[in-house]
Structures are given as C-alpha cells and as structure tokens.
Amino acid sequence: MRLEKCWFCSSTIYPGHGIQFVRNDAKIFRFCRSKCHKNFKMKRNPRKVKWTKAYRQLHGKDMTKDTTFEFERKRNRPERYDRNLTEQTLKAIPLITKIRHDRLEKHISNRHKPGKRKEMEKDSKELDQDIGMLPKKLISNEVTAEKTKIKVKVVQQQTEDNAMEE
C-alpha cells in the first residue's frame, strides 16, 4: 500500500482518496481533499496558509528537526531481511515513540513560555490598577504577606553585611 503526501498541506493520502493534477510538463500534484486543490488553483502559497504543515514548520509551531524523525524517512533501497535487526528495531519502537512524545511536550511548553509571562504581567498590572475592587480581607492578607517577605529580605541582607564586616 503506497501512501502519498498532499502537495499543499503535506497530509497523508491513502489509496483511492484525493485528487491528482497533472500539469502540461508532466509534473504530478496530489491533493488530499478539494480544499487543498482549490487553494492550489488559486495560486496560494502553502507557507502563508496557516493550517498547512509548511506554515507550522516555518513559524516554529511544529517540531521539525529531531533525530527521531530519521527512523520514519522513506528509503527506496530494498533491505535484506535480518531477524536480529528486525527484533531490535521492534524493541526500539516504543522507546523512540516515548522519546519523541517527551521532546514534543518540551517543545510545546517552551513555545508557551513567552505567552504565559506576558499574561502574568498583564494580570499583575490589572491587579495593581483595580486593587480597590477586591474585598478588604484579601487586600489585608496580601499586604501582610508582602510585609513578611520584606522582613525576610532585610534580615538576609543584614546577615550578609555582618558577614562582610567580620
């Protein structure tokens, strides 16, 4: 069973699915669905259309450069069957998928870090502006918490100054 890739969005095309377009110079374009075919006919660039794989790779949304992808690459050279090699490969597959999953989670969390930081800054700024809207009980607890933090910092600074003098 030969699985093709869509020229526009890079998704997998299974046998009996999709559309083929053959240009005058005998170049074959395969599309997974009419959406991709129509975008191709409108001469849209897949790198500028947000839902395509090319856009996601170009803008750092997907993990593209990873050694685990090397195991899935297409090989046109036939390989001689070796029982030991096949056994080792089958044992390695779960480990490789786990490594890829962990790296993907790390990639996603790194992508979200700047947004989370901006959101926290925005929330703290909003809290500073609208502090009067909070109940007085919450405000008094926050003020006492800030005071205790300041006391701890001052105590630590004094001990450091004393240590330097001695």
Given for the second form:
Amino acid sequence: MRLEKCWFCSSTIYPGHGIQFVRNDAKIFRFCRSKCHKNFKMKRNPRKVKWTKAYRQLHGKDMTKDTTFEFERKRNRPERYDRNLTEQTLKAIPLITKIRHDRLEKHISNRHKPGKRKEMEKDSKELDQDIGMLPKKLISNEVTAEKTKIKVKVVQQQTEDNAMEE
Amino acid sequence: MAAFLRSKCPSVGRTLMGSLGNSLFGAANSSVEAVARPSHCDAISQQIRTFIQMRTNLKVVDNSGAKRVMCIQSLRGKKGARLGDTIIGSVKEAQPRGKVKKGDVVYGVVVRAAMKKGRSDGSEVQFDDNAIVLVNNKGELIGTRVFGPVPHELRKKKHLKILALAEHIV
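What I would like now is the form predicted in complex with the partner chain, since the data block earlier showed the form predicted on its own; can you produce it?
Every component of the complex follows; first up is the chain already shown.
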C-alpha cells in the first residue's frame, strides 16, 4: 500500500480513491477525485489554478522550504520490519504533521501582517477625518463631549472698557 | 440529442459519435450525462468511455502488420470487451508487407482500454486509447514486439508472453 500524491492538487490519495490515467508514453497521472481529473481533461495547468498546492507554492502563499518536508520522501526500497522502528515512526508521524501545520499557519499569518497593519492605519485615519459624517446618535457620548468641550472664551472686559470710556 | 450535439460541435471526433451511436443501438447501458451547455473542449474531453463492441476501431500495437482492426465480436461479456479480454476483429488497415492483410479476420487481446477498469486495491486505471495485440485462436501472439504501456491485468488472464515483450508494465 502506498499513499500517492494527486497530480493536480497535490493532496494525498488514500487506497480506494481516485483514478489513474496512463498516457501512451507510459506516464501515469493519479487524481484524488473527479474534480482534479476533469480539470486535467480540460487541459488546465495546475500552476495556474488557484486552489492547487502547485499554485500556492509557486506564488509564495504556502511555505516551500522546511525541514519537515524531508521526512516525506518517496522510498522505493522496502524497509526490513523492525517493531521498534515501526512504533517510533507511527508515534512521530502525528508530531511531524502538527509541527508542519503550525509552521504553515505561522507563515500565512506573517504574510498577512503588513496588510493588516495597513488596514488598521487606514481605518484609524478614516475615523479621525470623517467622524462628522456619522449621524450624532451613532457617535458615543464621550466623543461628542470631547468635540463640544472646545468652547470659545467670551471676552467681556473690552465691552466694559468701552462703556466706561463713554 | 445526437443531432443537437453534432450541430454544436462540428469537429468532434469519430469515436464520440460512434460510441453514442453504439449506445443507442447496442445493449450497452452507458450513462450519457446531460450536458447543459456543451462547450467545444468539454464535449471532446468529457467523452463517455464504454466497452469495446462491434464496430469499435482499435489500434494494433504489435508488429504483425495490421494497423487498425474493427471489432466484430467480443468473446466475453454481453455488453462488450474490456481491458484484458479477447475479441474477434476484421483488419481494416494493414502495412504492405506484414503477416496479416487487409480484410483478414483475426483474434486480438485488448491491452489498452479507454474505459476504466477497477483493481482489487480499489483504484481504477484508464488508458488514452483502445489498443489490441493480434493473437491466433490458440492464444499465441502473431507479432514479435509490443509497443506502449501494458497493464498487469494480463497476468491474471495468462497472457504472459505479451507482458514479457512489453516495454512498460503499468
């Protein structure tokens, strides 16, 4: 039993799933589901189809270089059965998967950071500039209090002087 | 429906029309998907792959001299032959100096079928075209070479000579 990779979307193909297409030059294309198979028949290039791993890795959306990928190599020589080795491998697999997943999430959130900061700046600027456009009811009492606090001082001394002069 | 498709896709290959024609006449229960808006490339690539029946053209992939054979009888199955089955065919096109001539009635073993064949591990295999290798009525090969990939389903059918001569076993 071997877990293959879908030629189109690069997801794992478990036993009992998918179709293998053999071309006349003996190249085998494996597909995980009919969606990928149909896209292949339409002659679409996976590097241009947004939801495939090939596109995402090509355009830097997902991480490409990581040590966790080294663990998943295609091995053609069968390993001699060793109970300890098998046990350790089976314990390690979910750990490695979790680490890879966490690193991938970090990569994606790092990618989003500068965009998020720009959004925040833009929003706060908009708030400062255009707060007057909102109806008075929506603006909280604190804000209206701040705005209405700025009062012009009435100068009364001058009028008294005028009166006194005359 | 056939006429409608024909008018929409003028450059559709012969096999599509042939297989649709066969499904209308023959006993094959091929499910014809109702395509709402058949665009040019959809109709060609979403071809319905069915059994190898009477009037099916097959490519000959050995050096026996024949190039194209038309199936006149499938020796297995009511609906038609699949991957690994034997058929009787009539040679439609042959090379000038070969072991078989045009018009000969020959037996052949299907080595590549465009219709998917299920394997015991649950996977399914599908080839690009329909191809046969010519055989005499005892099951011995007429040609001495086999071209292209060949499935290992032939091992179960005891066509070991074909597997031995094959370039690539899938």
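Between two forms, the rigid core is the largest collection of C-alphas that superpose within 1.5 Å. Residue numbers count along the first chain shown, from 1. Being a predicted model, the structure only gives us computed values, none of them experimental.
We note a C-alpha movement of 7.7 Å at Tyr81 between the two forms, with the rigid core held in register. Overlaying the rigid core between the two forms leaves the Cα of Leu90 displaced by 8.3 angstrom.
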